[in-house]
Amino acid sequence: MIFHSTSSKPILIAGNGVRSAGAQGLLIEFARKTDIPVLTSMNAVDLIQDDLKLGFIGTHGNRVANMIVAECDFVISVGARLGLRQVGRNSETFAPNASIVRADIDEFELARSVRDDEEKHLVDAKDFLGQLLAEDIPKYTEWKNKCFAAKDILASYDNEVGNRVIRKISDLLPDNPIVAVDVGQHECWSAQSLHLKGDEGRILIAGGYGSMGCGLPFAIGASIARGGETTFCIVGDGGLQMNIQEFEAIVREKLPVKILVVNNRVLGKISETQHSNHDDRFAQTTAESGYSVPNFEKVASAYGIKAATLSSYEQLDDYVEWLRDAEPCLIDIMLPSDTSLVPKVDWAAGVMKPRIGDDVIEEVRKTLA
């Protein structure tokens, strides 16, 4: 048996060694099966969606998720590294109340623990939720329903506009759709609140593997990839940047890809770090230290792409007609220059930044109890 039927508050991880395995079916049917509320890695974040989703775990994840992994009794890890950014420098820290099963199909990441008593499985992760779905495990929908509930509570915190941005752009999308996303602020942005309709739809999203301009080509291959299908591109302006010179690709190939331009005109995850690490000593990251920014409307459309430039996210709903049709388009939405990405683990102080208030972590810890 690898569930500890004694758990009253479990949680199951996943990874994307779920995607690899070709077992995101049988985690949402475990999901349905069982009530145990899923949370994901930040490179598996298209794996739980719509009405199952509660968000990533990590540096920079949901504050709901890192707090139900402080107050659950059981994890169990499919196909996820739980790495420094997932578990912190001190791993005794991460989940301090629950025991924890990994399974992972790579021995050498097993061959790192994140608790001396971890219970460890060398196994594919479709096999291993495979034996998940045969054993007879009871419904935890009390706990799910807590889980969710907290969620609710914290629904006003960590609303920074690139959230806003986001979740916004997802009201606007299609039924699984598929989504590139490109490196930076954005990136966090969208893993946080990217809220896709239905199970099908993918988030391809660089993860460690992907630098910025990753998400242009991503996006146009999983175009050709589909036959032409449309693919949304969410990118920074650094991003777009990188990999402008595609947009001849799109045109050549008539290929429907969308493309959102979250643009605050800095490199604002750099910036960020030099804010807060170095004293504001920026260095080719915002307009007075070196980094600049072109006009992505004309130079799309001197590629024949169409574009608008918005003030205002809110503006989106006046062109959701160039996000359904099959023409490739440009949209360069505007944001604030100093625009935040939180929340932020401080894994050293054990704390999530910025704090929220006491009575309102107590009101969550109490619903989650």
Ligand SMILES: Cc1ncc(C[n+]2csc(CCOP(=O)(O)OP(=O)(O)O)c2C)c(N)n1
Given for the second form:
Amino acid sequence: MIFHSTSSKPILIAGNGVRSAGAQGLLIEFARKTDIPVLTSMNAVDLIQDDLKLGFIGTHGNRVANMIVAECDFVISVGARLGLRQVGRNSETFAPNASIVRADIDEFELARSVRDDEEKHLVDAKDFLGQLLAEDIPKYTEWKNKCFAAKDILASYDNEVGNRVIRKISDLLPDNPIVAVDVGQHECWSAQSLHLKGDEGRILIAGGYGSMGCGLPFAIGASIARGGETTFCIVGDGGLQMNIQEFEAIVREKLPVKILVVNNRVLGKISETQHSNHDDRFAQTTAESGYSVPNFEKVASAYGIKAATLSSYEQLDDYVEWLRDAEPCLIDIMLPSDTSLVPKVDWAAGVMKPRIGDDVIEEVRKTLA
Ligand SMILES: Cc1ncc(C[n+]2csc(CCOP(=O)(O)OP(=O)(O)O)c2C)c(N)n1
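Now show me the form predicted together with the named molecule, since the one above was the form predicted alone.
And the full complex, kicking off with our chain again.
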């Protein structure tokens, strides 16, 4: 028996190992059969979407997901490393009230312990989820509903403009889309706020590797692999400039790649750090400090890709047809330059910043009690 039947607030944390093992179907079956809330790692955000989505955990994870981890009493981790960005330096503060079971195919990941008394299973995620599904686990509908109620309470927090852009894009995407994202603030906004309709969509993300420039090639490769299907690419102005020459491949191969530039005209992930940790000593990240952005509409048009520049993401409604037709396009969405990425876990202090009101934290805790 893997499942601890004495648990009243269990969660399952799924990592990308679940997809590598070809076990996404089993994961969704488990979530629907048991109503146990499923959270993910950043690399695995697309595994759990639509009506099951609560979010991903870790440094830039969804606030509600991290709060659920803090309140739960049993963690089953499958195919997730539970690395530094997920559990913090002092892993005692991770899921402090929970017993932990970890399933991983990589013995070296399991060699590192999150907690002294955790249970470890060196096993393929598909076999492990198969075993769990065969166990007689009660339904945790009430607990799941509490988690979604907590999500509702927190819905008005952490709504940065970047999150609102991504939510708008989500609204306009077809069911089960293939979305490639690049690296930076927009990557984290996408992991937090892209909400895909259907269980089969993909979010292709570099995660911890952080290889700027990957988004466009991901979208091109995915389109080719699917026989010329439409793919979407959410990319920052910095990442797009790393592989902008691939516009040529899109045109030559006639691929319906829809490029959505989240354009703050700064290398936002780094300029934000220079702002908050280095007293605004910007270097090669802003217009004033040695970074610039071309007119992407003109560049795309020069390659023969239809393109538009939007002064606000709200204008996206006027381009729904562009997202649906069989041609490539580029939509350059302007944001302010002082964008920020929240929340962020301050691992040393064991809190999420920015802090929200103690009354709200208390309300969430009571809801999850
Ligand atoms: C090849 C490469 N160079 C540098 C970095 C460091 N880095 C991470 S995010 C980032 C800025 C990304 O800027 P942009 O594409 O405009 O996206 P934003 O953060 O503004 O959303 C940089 C320079 C990296 N991850 N990869």
